[in-house]
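Below sits a lone chain in structure tokens, taken as the form predicted alone.
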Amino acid sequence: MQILKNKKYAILLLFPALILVGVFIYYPLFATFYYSFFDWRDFSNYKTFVGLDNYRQMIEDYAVRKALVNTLIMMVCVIVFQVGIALVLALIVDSIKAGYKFFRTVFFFPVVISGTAIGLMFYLAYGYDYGLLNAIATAFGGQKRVWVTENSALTMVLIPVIWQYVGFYFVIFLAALSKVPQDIYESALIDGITGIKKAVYITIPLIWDVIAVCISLAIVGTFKVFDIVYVITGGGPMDASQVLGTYLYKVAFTGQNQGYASAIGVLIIVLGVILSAISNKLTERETITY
């Protein structure tokens, strides 16, 4: 009886959070799906049902294809470099005793800075007249150059995107490494396994479930990238750095076509769910308990 009473209170306490999630997550989600079947412009009260026309337009839209390819390139780079660098840094910092807290704070710090501020910082650094990169180039006798071009734009926005969240995964990996029992390492040391071998054959398999979660988070996070790209390039020049998030904003608020923007939103959601599920399947391993 006491257990049933406690469960009743637990369910009551969950209701406020459930209402908030329903109002701010699930309602906009279903509304986006609903509006994607309408020709809805200028946030007007009048909408015309057009069925799958917005999805057909999306297939023929060059900017959507370009944004999709850029987003997928960004996703691969984020997984390889953002998660990869974070793992390497965590392994190095975990192996040292001096400066552990210092490095943890320094590497985590970019995470607390807003994406807009980071975007502005790199926008100023890339500037032609007073940018940091051209100032360094001229100080060493070089020539000024335009850093953000049609060929380089995606790379230039990828750098801050990757840099921002390295610290986030770094802290997660550090927490996972701290739970690995030291007696496993001591046994490995007796067998002569140290350095890179220890990391590859012992540490990484032991924290593989955490690595898999980080990869899933990186995939989902890539589809939410907006602020840094928007501040630095706005998706340009010529859609060279356009990603799905910035193109959705452009269609919804510059083009004032909310129905088509909703269809792009549905594409982002569906791709995020599918790729995250594929990632979970590919990284699935037998859980190691220790």
Given for the second form:
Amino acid sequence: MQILKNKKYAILLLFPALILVGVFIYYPLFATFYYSFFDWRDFSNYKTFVGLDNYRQMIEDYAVRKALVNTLIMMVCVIVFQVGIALVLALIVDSIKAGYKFFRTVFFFPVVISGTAIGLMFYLAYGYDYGLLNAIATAFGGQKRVWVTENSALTMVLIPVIWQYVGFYFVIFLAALSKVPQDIYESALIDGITGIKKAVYITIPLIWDVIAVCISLAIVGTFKVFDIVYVITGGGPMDASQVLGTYLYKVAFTGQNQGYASAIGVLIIVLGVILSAISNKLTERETITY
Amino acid sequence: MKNFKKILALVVVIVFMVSLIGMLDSTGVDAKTAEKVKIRAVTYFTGADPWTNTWKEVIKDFMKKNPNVEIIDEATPTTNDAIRTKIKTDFASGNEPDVTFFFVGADAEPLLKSGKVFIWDNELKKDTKWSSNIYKSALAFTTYNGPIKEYKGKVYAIPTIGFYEGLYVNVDLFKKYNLPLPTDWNKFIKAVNTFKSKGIIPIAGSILESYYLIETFILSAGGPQGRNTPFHPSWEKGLNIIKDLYKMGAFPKDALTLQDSQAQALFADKKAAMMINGSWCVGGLKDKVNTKIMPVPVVPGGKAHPTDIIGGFGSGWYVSKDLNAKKNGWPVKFVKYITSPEVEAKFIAVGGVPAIKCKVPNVTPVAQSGYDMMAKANSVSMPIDAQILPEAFTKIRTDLAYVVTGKKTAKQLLAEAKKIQDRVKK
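Could the form predicted together with its partner chain be shown next, to go alongside the form predicted alone?
Below, the chain from earlier opens the complete complex, with every other chain and molecule after it.
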């Protein structure tokens, strides 16, 4: 116990973790920033310094603009629907006595499935000739339709993206709700506050710090969306569902242009940091202790 | 303490005696050679392609014949360009495998630039018993013609399995609707219209993965000369033909997002009458009798000869120069085994075009039609992506959707791709 109280040992014990984070997070981060100033292709040892050329190309690139707009739309939808649905579900499940564990498991289940598997599942569902949705439609006498078009592509990838992580936030909210003291609710009940009013005026303000963290996580998470979109549409058709992650992959690995891809990577990092800082500022409230 | 010293002395004596006995046992055998030689082999025989079982069987046989050699199978998929990333980073970081089965052409340049690739010319001259079986025409595809001086005119990979791209036809469907086979453009268009009216997909093609559509129609429009000249005006015509066919409804309704594997399934299930694809599809066909492979017909005003095709030997066996020297030439010996007529026959029995003289038993009618197409070809051209920058080709392929839907002209798209190409060539 004496050892644990000694700060010297604490610092020493933190070093392995610091080294790991340094090697696997901070070094690649700075390396990406460095590579973004080079014309670097084919993962070769040859790089030419081009200054801000990659950033200039990014400004002219229609696909980057489209991916940026799509990522921002996705971010708003994720905050509203993913975090929103999770909160509503948590409030409902928290208010029931029977089946609490069942609903918790069922809603959390999609989180444990890999994004690629979910992507493949939805890709196979959307297919025109072999797809599940069209099979159901024709079984009920309906007509086959093309589910993923230029107009619908973003929505079709948003459905699985939102669906997958609702359970994650749901469990976090459920844990936060379980910590709210019952006596607050009891006094509210005496004052005649129940139902939606109870949720809006009592529960949500009490767990606001948790909601703020979830919004922050959702914002950062949107910039990481890749696998589901890549498997279902590959970012297409015509960049309609392109997000920054899929476009970075396309440039780096299909196009073999790692310099330009690094510049897109820097954009993702910078936007992620700025937007999560803004969200932290906007969701800042006085902490309620109970 | 005394006891400890005694035990320590006893251990030292035992270790010494055991070592002595070991040395006596291995009389005449160099300890170094008794060690297993480990050869890392990277291929794309991961199970997603038809040759995987043959590859596994062949490396097992090789290890049985050479018990002192262990082949470490590091197969990496071609999907999502994983193999490109692995090979290029391995060579750039000094972690190159002993033996690599990889693409030739533009993809190989970073490998050659690293200076780590074994040049085969001397070996081909020295061991004629082995090299005389390799077709010279196949070796021409793996002879370097680019700007890297050290490799100019040298063979840098040994070819094994070749490929062709052509028009796959479900002959039974043509018979059913009394249609002549699409040997020229008019018959081709007639077939497209008829099948469309009968509710059958005319061409199982993917616009998302439109590699073969682009290559074959550009060849058809410009002939070998036009196709081999990057951004030749005939390229625009080739892309516009794909647009016209799309507008006619020749492709599946979800062609913009359909993956090539699903397009192949549509053809194999007879839901589609034709398909433009490569020789690697032969193994996956269900009906190997009523299917025929023929050249894509020449488009109106096209410069191609009716038998000009896309094909060649797009991959080959590379060996690491340094590791081969370090490992007593075993990597080269292994590649020679893989490229022997007996082993080649096993690979070609599954699919592909042989680069090495061999006797292949039980060739299916569809495979035979592919061989015939290759044999009768007036010219065989390599795909475009072996010729221009991957980034420029990716632009053409992925943005083809804009062209077929009329959101961008073929001219605009090619100008954008050329800009990418020129930026690098500066």
